[in-house]
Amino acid sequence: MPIVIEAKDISKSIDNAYHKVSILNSISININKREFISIMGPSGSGKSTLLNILGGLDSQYEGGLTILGQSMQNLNGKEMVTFRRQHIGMIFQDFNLIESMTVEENLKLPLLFSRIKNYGDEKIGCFLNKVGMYEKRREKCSLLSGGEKQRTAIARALILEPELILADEPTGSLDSKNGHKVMDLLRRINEDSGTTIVVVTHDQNMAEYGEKILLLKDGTFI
């Protein structure tokens, strides 16, 4: 199976006013396409600045880190900008959405970003139909539920089709009930579409739905 995620001693931290504070320490993982993983561990572990890291929003540590065969140390920061947009969705606990613009507005952002002008309205009522947002599609996402709102995120972070989706704490912001039917999405779209996918949550009832749960606790794989 071919490798989506390689990193190798991915280690870093922070000066604060007195002394060097330590967050990531030499960090190894492989994680394979098709891959569903949960990263699990409690608040102040490095669970975010590691999802950070894979998806090359922090350039700030020490180690290897190869994405789809590309090494991320080779890439400016624009090349990781256009990298980013070509292979990998995000997903975030605050769902990162523009609560002024209506939900398709939303989907459309990345495809603007993106440059892409012919990819039709019916393509986005597909994505917006995985999704069950469809009927809501011309909703602001103000109005939405946070269920909803979170349905929308992932639709958009689907549009550009990557191969691997990062997700940080998606459920932390929605009761149980919408967290499990997100987490079931998920994982269906996993199924179906072989995208390597990879969640940090705290919640162990979430890891669950990961085929195998790594335990970041102190920096450190335990």
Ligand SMILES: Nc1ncnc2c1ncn2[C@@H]1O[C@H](COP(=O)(O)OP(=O)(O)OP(=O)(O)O)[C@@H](O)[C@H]1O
Second form
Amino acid sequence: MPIVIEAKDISKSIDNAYHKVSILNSISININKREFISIMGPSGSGKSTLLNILGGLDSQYEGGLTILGQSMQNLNGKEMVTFRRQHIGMIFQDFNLIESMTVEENLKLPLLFSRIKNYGDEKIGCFLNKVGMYEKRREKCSLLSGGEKQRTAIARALILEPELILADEPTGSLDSKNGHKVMDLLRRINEDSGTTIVVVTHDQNMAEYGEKILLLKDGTFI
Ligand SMILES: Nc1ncnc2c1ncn2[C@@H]1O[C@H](COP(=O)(O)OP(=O)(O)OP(=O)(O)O)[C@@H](O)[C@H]1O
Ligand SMILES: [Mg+2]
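Beyond the form predicted alone, can we have the form predicted together with this ligand?
Next comes the full complex, this chain leading.
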């Protein structure tokens, strides 16, 4: 099974005014294609910090990180942005949608940033259908419910068909019913497309969608 994420001895610390504060402490992990992994841990244990490193949003760390065979250390900032756009979809607790735009317009943003011009409306419609947002495609995002916003954000993460999806508390702003709907959707994407998924969550019920649950405490897996 091809390895999607190979992280070796990832450490991160931050210098505050008085001393060095360790946030991640020698984390090693291999994640294979098609795996669905949940990461749990108390607040402040370093979950978001780790996910941002795995997603190439943060390059200030020590250790080795290879994603889809590409060593992250060998990429400069611009190459990293391109790599991320091509291969990684990210989902966040607070959706990160442009609220003044419609569902469809938000979905078109990754295409715009990647300068993809001939992406068919039919294909966009297909992703909207997948997340159950086709009927609301012309609705402004500010008017959507939390669950609808997150399903829109998932469609946006999917539009460039990434091999890897990283989700930081994707159900954190949702009630339990909508939370399960979002996790069901992620599971379906994992099963149908073989997309590798890593979800960070506080919620044991949501973590159980993963085939493996990793526990992070004080910057290290236990
Ligand atoms: N840029 C930063 N400067 C200083 N400290 C930071 C920085 N980023 C994170 N930290 C600290 O690192 C620790 C881990 O933060 P992180 O956001 O990764 O935790 P988390 O597990 O995602 O928590 P939560 O469950 O509350 O989201 C925290 O103690 C936080 O205060
Ligand atoms: Mg966090």
